[in-house]
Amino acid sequence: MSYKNKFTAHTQLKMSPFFERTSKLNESQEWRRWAGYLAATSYELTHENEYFAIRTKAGLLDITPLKKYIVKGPESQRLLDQLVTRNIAICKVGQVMYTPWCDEHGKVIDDGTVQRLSENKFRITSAEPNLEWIQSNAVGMDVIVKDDSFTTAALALQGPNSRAILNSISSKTLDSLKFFWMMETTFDNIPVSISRTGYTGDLGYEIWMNPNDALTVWDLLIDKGKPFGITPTGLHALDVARIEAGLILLDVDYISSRHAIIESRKSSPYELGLGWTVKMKKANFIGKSSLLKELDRGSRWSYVGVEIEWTEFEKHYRDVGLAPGLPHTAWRTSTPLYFQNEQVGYATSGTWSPLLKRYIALAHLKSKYAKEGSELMFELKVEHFRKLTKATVVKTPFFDPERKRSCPK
């Protein structure tokens, strides 16, 4: 029995079409469950090299576990306009839109992208299963909704060298492909779609293909990418990069309104810093009336970036004779934030940024305390004792390079 078959028999987990390659490259043999798949947390024993590949060279990530749905038919645009907060009517063929979608109370169910593949055909990507919800809202409409999760494989190539690598393989140049647009091309006669999207806040692309072509595409990228420093990259490095980019993560930074047990666990797009995605001028969409009321009265909560200041943080450790205890990986635990001994919010995920040399976190704050520059206190434990250290509300994204959006002249 092969290694792959043994793994499948013992875990009952799905294997990505790239698993034949990723399983052999994974020195750490650390894996995480992602949407029913095994996903590498890091390929090397630590994730530092993979993180710096994203920021200085190119990181290659298997993103096949993303949920993917095709919506096609004469009323596909109408359906999507009702489902999501963005204005799909202005989404052109070849364009990609990031968007949340809400329940009838204006609370976020999930977030993802909508790709307009043709006039009446779209692909939705999401973190969680949404097929039944889309289908139930499509009843009576002239549309076909199908699960594309297992019929399309995907890779993300992220980092400053990603364009050069793809240009060395693609039959068409990517030089004019704009941020959040996509194109069709071929790699050695293999048809692929490439979108200029990603989850790292850097120059990057996502490559969509038939699973039967997955290993060939992987091998091409690794071979052609060697001179550019291409590096297989796992979820630990991705987590650091997405926090630097100020990007939210379902079940970590917010809970789907479908799964929240109590009302206070639910969040609206405005409370998640996604107000820019809510287009009130378009026709009715799910949650619009509730979001109009919230817009009028203001949101109780805001989602912000905070920076944990170094001097006080270091002193807490020095006082007990220890070096400062910085996290080795990004953390995903709710951590209280205070203003004058009153808890006014909580951080949901944070990391030491190796590039920025700053200790940063993403946080929910009561809106009154969420103004940029506000000084708060961040809770930490030093040798089992609770301490408070200074933290400041700062602008996100923490890291926002010009190359993310720019095209070569």
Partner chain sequence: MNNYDIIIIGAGINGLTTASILGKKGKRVLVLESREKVGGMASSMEFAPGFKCNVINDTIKWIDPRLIKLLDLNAKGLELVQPEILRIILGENSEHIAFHKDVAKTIDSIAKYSIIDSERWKDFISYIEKLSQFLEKIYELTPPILPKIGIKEILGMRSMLSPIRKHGTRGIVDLLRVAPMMMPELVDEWFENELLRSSISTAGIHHLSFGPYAAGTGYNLLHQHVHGNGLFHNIQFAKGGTERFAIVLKDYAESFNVEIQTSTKVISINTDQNVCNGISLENGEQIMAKQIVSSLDPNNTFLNLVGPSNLTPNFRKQINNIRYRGSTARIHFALSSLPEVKGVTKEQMKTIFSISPSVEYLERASDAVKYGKLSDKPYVEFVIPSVLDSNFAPEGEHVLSATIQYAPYHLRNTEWSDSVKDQLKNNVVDTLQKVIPNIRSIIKHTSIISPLDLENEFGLTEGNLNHGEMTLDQFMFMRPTISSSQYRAPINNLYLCGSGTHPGGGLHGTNGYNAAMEVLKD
The other form holds:
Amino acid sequence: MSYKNKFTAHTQLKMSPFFERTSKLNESQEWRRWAGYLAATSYELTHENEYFAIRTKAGLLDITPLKKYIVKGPESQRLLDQLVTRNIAICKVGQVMYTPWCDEHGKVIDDGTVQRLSENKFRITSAEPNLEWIQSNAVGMDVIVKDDSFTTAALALQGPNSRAILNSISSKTLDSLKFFWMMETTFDNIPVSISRTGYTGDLGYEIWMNPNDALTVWDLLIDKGKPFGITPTGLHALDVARIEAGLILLDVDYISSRHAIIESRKSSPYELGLGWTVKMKKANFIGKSSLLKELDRGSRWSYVGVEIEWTEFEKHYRDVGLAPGLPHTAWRTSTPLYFQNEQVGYATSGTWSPLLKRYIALAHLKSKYAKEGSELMFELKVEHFRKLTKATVVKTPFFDPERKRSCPK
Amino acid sequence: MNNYDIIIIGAGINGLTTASILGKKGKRVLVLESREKVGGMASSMEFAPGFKCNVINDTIKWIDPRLIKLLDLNAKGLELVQPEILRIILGENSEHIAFHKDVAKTIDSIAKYSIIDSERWKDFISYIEKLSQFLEKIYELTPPILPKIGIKEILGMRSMLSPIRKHGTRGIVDLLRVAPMMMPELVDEWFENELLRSSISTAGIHHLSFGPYAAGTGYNLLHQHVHGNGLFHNIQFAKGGTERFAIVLKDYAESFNVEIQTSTKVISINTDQNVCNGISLENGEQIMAKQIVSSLDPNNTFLNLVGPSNLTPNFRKQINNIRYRGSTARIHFALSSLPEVKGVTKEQMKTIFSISPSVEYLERASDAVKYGKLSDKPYVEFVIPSVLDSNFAPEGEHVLSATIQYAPYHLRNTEWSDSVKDQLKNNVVDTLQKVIPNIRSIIKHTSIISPLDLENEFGLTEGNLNHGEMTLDQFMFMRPTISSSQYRAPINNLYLCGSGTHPGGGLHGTNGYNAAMEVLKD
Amino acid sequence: MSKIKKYDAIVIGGGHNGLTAAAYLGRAGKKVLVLERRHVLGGAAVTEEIFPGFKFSVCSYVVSLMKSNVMRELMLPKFGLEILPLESTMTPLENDYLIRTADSDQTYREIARHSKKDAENYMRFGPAMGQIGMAVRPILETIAPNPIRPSFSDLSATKRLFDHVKSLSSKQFEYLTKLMTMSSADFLDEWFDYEPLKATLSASGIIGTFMGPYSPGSAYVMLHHYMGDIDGAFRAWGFQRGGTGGVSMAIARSAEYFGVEIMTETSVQNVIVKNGRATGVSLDNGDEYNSNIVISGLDPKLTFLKMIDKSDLPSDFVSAIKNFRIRGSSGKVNLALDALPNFTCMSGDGHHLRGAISISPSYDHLEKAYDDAKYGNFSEAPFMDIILPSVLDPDMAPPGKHVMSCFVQYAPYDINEGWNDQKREAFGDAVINTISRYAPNIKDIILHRQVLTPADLESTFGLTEGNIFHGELTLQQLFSLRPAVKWADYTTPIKNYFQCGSGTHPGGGITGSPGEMAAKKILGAW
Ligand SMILES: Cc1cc2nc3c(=O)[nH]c(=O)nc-3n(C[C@H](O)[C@H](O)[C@H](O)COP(=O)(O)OP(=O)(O)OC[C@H]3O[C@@H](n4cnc5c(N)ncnc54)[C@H](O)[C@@H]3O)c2cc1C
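Okay, that was the form predicted alone. Show me the form predicted in complex with its partner chain next.
Entire complex below, previous chain first.
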């Protein structure tokens, strides 16, 4: 099933149609597995430049490993409304919705976007394979569910200059394309669809295309993007950006309820800070009755942003004669959070925000301790010894620029 | 008019049982039946001019004694006759063993072939009776919700104490040992004569898609012998045909103002937010009720009537995983004269016959199911109802109703068609010919009912006569699924009372009885 | 001639369970003697150099079920236990193949090539089975209580198990019930569509049993094969360096380290019983050895019907043991090869040869093989589980040469007309012909072949009817019913006579479990 790359690395992993370019650009030759694909961790020897490209210029990411499914047919909207927590009935053609989907106990299976391609055709993107789940719920409905993962290649172009770059290539202007909407256009006669979505919390777009056009589109973007500072960007930089944007990551921040093995590993949308996506007015959807009950009795857990307070943090290091030891990249090791002497939660992702100059993390907390402003203790290892240092619950997104949603006047 | 307390879907024995009990308790009950007659699997038909047959079941093995008592069935006109000879097992030549109501005679019959076996017979039947007594008690229970059982559930099972007191924990151990057995294991422990061994094995494979070498046939054998009163192969005939049972129940229910509408097909069970509130009919009419009880099998109830999108994914999966695999067919022959069964007199014909020369014969017949074929040499059971009741055939003429295993619903590389049915008939006639040499020359008409016909005519998914196979993984708290074995669907106000629930198939009414008790609890 | 020396315990049979029991008793300071009939130790877990330079795990060939606490407590790694991982399972097909490896991405992708739905479900299947395996573990590790006249400890064990079962989730309980009762085919049909995948998974449900994939009860056998773990990873199979006999030898050395005496080529004739009490054993050559207790590591038929005079046993017990089902259904073909087999579907050397190769293209293939056996013939086209030990451990064969181990089903013990040399060779030919459908060069590279029928397993290894598990793993022969009710806790109706072979709870395979639990039971009452 692999694309016919000229690159002949001896690997059993999948290579995306962009691999022929990305493999040569990858100066660090650092790769990570993403859904069975080889995906660049960072192209340069450190990821800083790529991170700043996202925030100040434009980062170009190969997001082909995302799972993509097409649902079409007269009952496709009904199926999706059954499946996901958001109200797909009000999703207009050309609109995109971010949504989680749950099992019948209201525990999240995965999260992703639903794009309404036409009245009766949708594309779903997700982190993990979901075909079996979607298909099994489509039984008896007049729909066709198709795995589009290998038939659609995708790039993300994220950052303040992304619109300008696309405008310089696209046959149609993107000026009026609103946040979480999409459009069809062409690049040099190559049809592509562009959605104003992304995983960075910045102005940004995702470009969906036929894999056969992948290299041409890549070359066009790199070429036309040069004056705007387009930068191939790897997953390290993306991780920092998505934490700043307060966006969760499957298998890092939560575990799919289909793979969780034990109950305590599962989370409801409320427990992941996704309560806003649960539309209780909708007739029925998988997990609704359990979620109604949860709403009624309150969720045990909450998902929040945490900021590790600088002064005390710095002091711990100063005490042993060191400069503050900031994490070099975003981390993903579960880290305990305490209230007084009791562990009341754990952070699942964290990073130093180079832009905000704050040490931030995303954390599961028992709801009682999750109020904004709650003061907690964050576990820290300083020179091999565990310390507790002050941390505060803060609002997410940590970083939320105006440009993310605005359109040029 | 839409002010029923309860709607019951399906007027088979279980639907009518539930209706009768609830009607008697003063509920306003409506029963809806798609066929033009009540009875379901307890129906008769005229399959050729002047020739009548019991469409599916010729005999009644046992009726729930609680039902007999509660409804006083005997007084209401249900006359059950236990024949002198309960069954005759025919070998390939004219050898046969007759199982009599009188055990001493059975022993004589066995002794013709094996003295040792005849000496063990009494021990064997009391062993089976002992085990069946445990099952009898289990059958009267609503299965507990497992594995989370508490004191309440344990107390609920205290009726199990009486057989334990009688037989000790050894009885339970024996039950646990025999239920998972395959037939050769059981018979190896007891008997040497092949005809006897195979005759016992036939009880293990009754209406199953498996052969005697399948583990768990021990359980099916015991199921056939619940309330067997210590008789092996115990049967009863209902005077006037099996459908009398249904008619008596119908009359009874109607005497309590239960409304029974036939030729009325329910096309959906309506739910809203997981609450069941009524049903819709084919003609578009909707009828509301507080409680809905379905006697259809789980597939029909949930996938066809409730609809897959109204089920939770896990439950839907469980329902999809229920195994039906009907592999029993029926053939009714109109005969111009009395068939001559080798070595059997006319007087002895008021019984049920089975042709099973050896356990291996049965097993070979069952192999066909695995490969989606008809058995070349099927296992055939037959009854001549016209010797029991002269109304079944014109004067001097007769009816032979055969039950055939194995004729699988799922055929490979072909589908049920007239030519497949013809082939089935030929295989059956060939088999019958060995014991009724003149059979070919006396056949006037034939009516072949394939598993597909059973599905189409009686709404039996895949033609399974038990609404789901009688295997250990679909037993008790697993029947129909672990989440719905208390006669309650996981949808509020929807109940189940058909053979797809505990304790499974047969014309005994236990499912309907237990379900009625649960409906009344809420 | 009778010897004066008296032992605390004599173990009959130097199979791995007998050795395990001996080692535990030695470790507790008892004076123990092990008597083995053959010239080598290990019983069905044995390595022998059958042809010069070619070493074979003659019977059992892969290890997974061995209990990790036994490995630690008997310090087996110190005495030579070295288990190498088997990396993959390949199912060759006529024009294609299915391969599953330790890497989940690769396995996902490979299965998705055939069915995406199956690939997704497969990712959930392993953990689900692991969960069930975990749920069953405490049951396997409990000495089976006596339900007939329960003692206090039987009751408390029952209560503990009851509480354990109550703690399972509804889903676990549902799967458990299904696994205990269903056919492996029906169970797998609930998960998967792709026939070669289902057939290969179902094959664990038929190994060592006289059942086909469509036979109810086979799902339990499948579960039995899922209960092993290596380093905490469920369902991982490994290969003992130097062959399976290395496991037995490690246990034997451990036993010796704990002071156990071991004698080979010493066949026990019977157990000496005086006043309902075992006092020693007498050998085929007439020698007698005395001891306080005697432990049999043989199967239940030999343990009771051969070792003990019938008149010393209660008659209902004798009939229970007679009724104990022990039909053999497996054979083994060991090949010495000049080169590696070349599989048409995946030619040349590669990862696939470092794992198991399963001849299980479809349910039909397996079921037809079973049908043959059911009616008294060996399978014309058998199921096989093949490994190439020399690829994992070059010491198994001379440089450049190879050994191939083929576990074969079905070969019924009760074959029509009985087993003879001609039948054995015909069976061997059926095996080679079947392999050659997938690896055509096989016939050209065979230097030597050893064919073992169930009759050979019986005569050489003392496995009654050639049953590899000392008794079938059917529901009614498990736990408190293995080998017979009341006597499932390693005791026997004879005082001071105990049993510790695979015919006791929790059953067969290289587990060390019956040996360990028997020793613990014995020591508990000492
Ligand atoms: C062909 C085959 C393949 C197998 N494959 C596997 C596998 O891959 N993985 C796995 O885990 N399991 C496998 N098994 C099963 C496993 O090998 C056995 O279940 C296990 O080895 C049995 O061990 P045991 O100690 O209980 O009995 P045994 O190994 O049978 O030990 C009994 C011992 O007693 C000795 N003995 C017999 N009679 C006398 C006497 N009168 N006096 C003295 N000694 C006597 C025998 O020689 C033998 O050494 C296989 C078995 C076979 C036969």
